[in-house]
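One chain comes next, on its own, written as structure tokens: the form predicted alone.
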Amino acid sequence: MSNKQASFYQSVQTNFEKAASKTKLPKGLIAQIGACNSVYQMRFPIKTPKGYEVIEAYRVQHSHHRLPTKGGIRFSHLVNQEEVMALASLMTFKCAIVNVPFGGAKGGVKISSRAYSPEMLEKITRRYTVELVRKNFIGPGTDVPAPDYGTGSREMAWILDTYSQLRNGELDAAACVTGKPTAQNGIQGRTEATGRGVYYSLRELLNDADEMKKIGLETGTAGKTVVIQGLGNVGSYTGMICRDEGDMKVIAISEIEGTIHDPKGIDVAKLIKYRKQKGTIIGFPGTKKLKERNDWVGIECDVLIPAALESQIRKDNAKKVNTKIIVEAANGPVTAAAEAILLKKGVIILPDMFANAGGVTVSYFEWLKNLSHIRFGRMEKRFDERSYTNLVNTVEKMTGKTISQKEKSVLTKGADEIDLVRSGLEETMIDAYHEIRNVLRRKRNVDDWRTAAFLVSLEKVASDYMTMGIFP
């Protein structure tokens, strides 16, 4: 086990603990609270062109306070027990503070994608996907994965295929998994989810006067420079959802290949498409590349946004950073040391289990459409055409003016299902936001955003505990 993914276990564990220190709940139930329930560690050979290999995989169920049990699948090299248990942790927090009745959970297989043909990596999906339903380990209403680093809907495809073929005839077999694509049982808007759920808790942040007089910011978004780590899914999209609906600039990014710099502003859209054609970052018209990667964390920015994996700004780096806000768009990019100096030099810190929970708001979403077997806006779209076309032909009619047919068109267009899932992420986020921002107001001892965070949750899953009798 390597200390960095130790220092990030450990570090879920030292916020937890600061935060059930400020709360009155019995030891016992915090002890519950904090541990994982279920541990599943598993091997399985697979034959590859050069022999048998044996595939070391997990999967954790943190929390069965509700269920089912949700969370992502992770394909890297660096996985390992502890970094599974922590980001089940963080799922369990993360599900609380957005309000979706799921227990955390995450899986994990060792090994890279990169490495293996897609024929061998469906194999390995597969693979496992038959050895957690021999256990019990998924299910529409036993514990639900989804996408995370290293996967996304084309392994969620194969995951419900192969459960199908395992489980035949199961009425709600599609709900066992979500990040599915749109035609196989998806839902429209779960690809931009995580990302376009950053922006509106960012935004939300920006609009806050109060807030941004203590950091010397003007309210908006208009304006302000971000710099993104990780061009995968999560900070592509945020990235493009900043630029082009926040008008913010994105002036630095940072991958693998290296780090590009433009004080006027990238364009994430045609970055992405130059990345697709020559296959890296670097080169991109009008930026200029730092000569140590690493530097991203020390650009001077608005926001910082790190977007790829946990522990990328730590006690070694922090006095580095450069800004006035850091937003989480990754799972535990900041560990607890680092926070410690960043709050000293009065750096707001949007925590991951609030920041980048639009994933599993929208995974959860497509459970309830998986549910109901039918697509959101499909009964009531026109019908609510029809009545917003007949309200403003009245008006018109008692008015004597007419509009144009294109405004006419946006007027009365009912919603499609994109409009109502990007509708319900943005209320679950600007919710779950002033929940988080009335425990900092109230709390006099609390000060740091990921500390009121965790009280948030904890409160809501003490409660579940209560509820069901196991703590009076």
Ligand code: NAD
Given for the second form:
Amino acid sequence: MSNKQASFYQSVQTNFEKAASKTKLPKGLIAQIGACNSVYQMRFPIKTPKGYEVIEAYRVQHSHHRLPTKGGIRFSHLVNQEEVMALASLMTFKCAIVNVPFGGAKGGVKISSRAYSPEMLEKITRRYTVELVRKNFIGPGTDVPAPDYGTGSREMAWILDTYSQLRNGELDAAACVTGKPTAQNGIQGRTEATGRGVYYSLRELLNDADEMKKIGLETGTAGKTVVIQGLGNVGSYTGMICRDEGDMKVIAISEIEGTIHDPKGIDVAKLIKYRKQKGTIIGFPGTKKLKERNDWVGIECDVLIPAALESQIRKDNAKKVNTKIIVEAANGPVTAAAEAILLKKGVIILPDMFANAGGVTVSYFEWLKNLSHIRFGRMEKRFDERSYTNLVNTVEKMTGKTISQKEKSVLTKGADEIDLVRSGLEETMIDAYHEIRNVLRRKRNVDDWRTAAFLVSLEKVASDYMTMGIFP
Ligand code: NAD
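Mind giving me the form predicted in complex with nicotinamide-adenine-dinucleotide (NAD), seeing as the form predicted alone was just shown?
Below is the entire complex, every chain and molecule, led by the chain shown above.
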């Protein structure tokens, strides 16, 4: 294992211990909450055009205090056991923060998805799923994977298909995995969910007058400058939504091929199209390429959003950071050592376990949809539309005034699945923001968002263990 990954796990442990030291919970209970319950390490062979290859993979279930356990599957050549353990434990705290009734889990396959054809990726995904089924590490009531770095709805569809073949006739099979394509038992709004949740968390902070006063920023999203690392699933939706809904200026984006900068603001949707055509973000009209890819860290901006991988802001580059706010769209992008430096500089860090919890929140909605076997909004949409139309017609009749057809259709619209999903996600992120914020206000010995977020989740997980009667 490389030092980098070991420090990610260590970093999560350090943060956990810092928060735990501020509670009065029994030591044994803290130890149980911090520990990874089950670690499944596997090796399996696949036949490639070049011969046989042994694939290294993992599934870690961090906490069984609530079932099923839940967490994404990562495809990356950097995957190792400690990384998956760190990510699984973050899932436990994340679920508790957004009141999603799951324990934490995570999967990892040590491959670079870029290095394989879609056919080979399908083979690997299906074989990985077979391994999970054989050991009872997947199922609607046991453990439910989702997308993460290097995977998306396509891989989730392969997982569901493999699971269904092995568990023929299982009524709730579709709930064995989330993040599926909408046409294959998925839910509208899952793909954008993590990025949208990142935006809602940031918007709440930017609208918080007290917090903005502390860092000398005006309230509101409009005109705020943003720098993003990673233009994958999370980074791209974060960028598009910050720009389109928050009227923010995305002034720089960093990807594998380099970092581009335009102080006037980058049209993220156009950049994504450009990258699809050209295979790179470099050369996008109006932007300048920075000398070093890693220089994104030091660009002056209001909000820095790492949305790629862990351990990107470390002790060695934390001093370069020139922002007021960091939103951890990725998991673990700021190491514990870097955080200590940044907090001294007065930077607000919205932690991963809150900021990127939109994905698991909408995964929860998808799981509920699969278990109920009905699309959200199907029962009430037309009924609501008819009621609103009657109301508008009555007001028109009573006042003798009429409104345009366009105005009428806005007022009488019933909710579609996407409207309900976005509404549920927004409500969840706002609620969680204020829960964490209250801890920051209430506890005199807590002055950073990560510790406050940990305390919110520790309290809930501890209370579950106590209800189970394991701890007094
Ligand atoms: P993704 O694979 O879709 O995108 C990641 C992007 O980061 C890729 O485009 C990759 O090229 C880029 N990247 C990798 N290394 C980089 C580097 N050194 N510099 C610049 N760019 C780099 O992955 P994703 O699903 O967007 O996940 C990103 C992060 O968000 C991960 O930490 C993941 O755990 C976290 N996350 C994802 C979800 C989700 O729903 N997908 C949910 C919660 C958290």
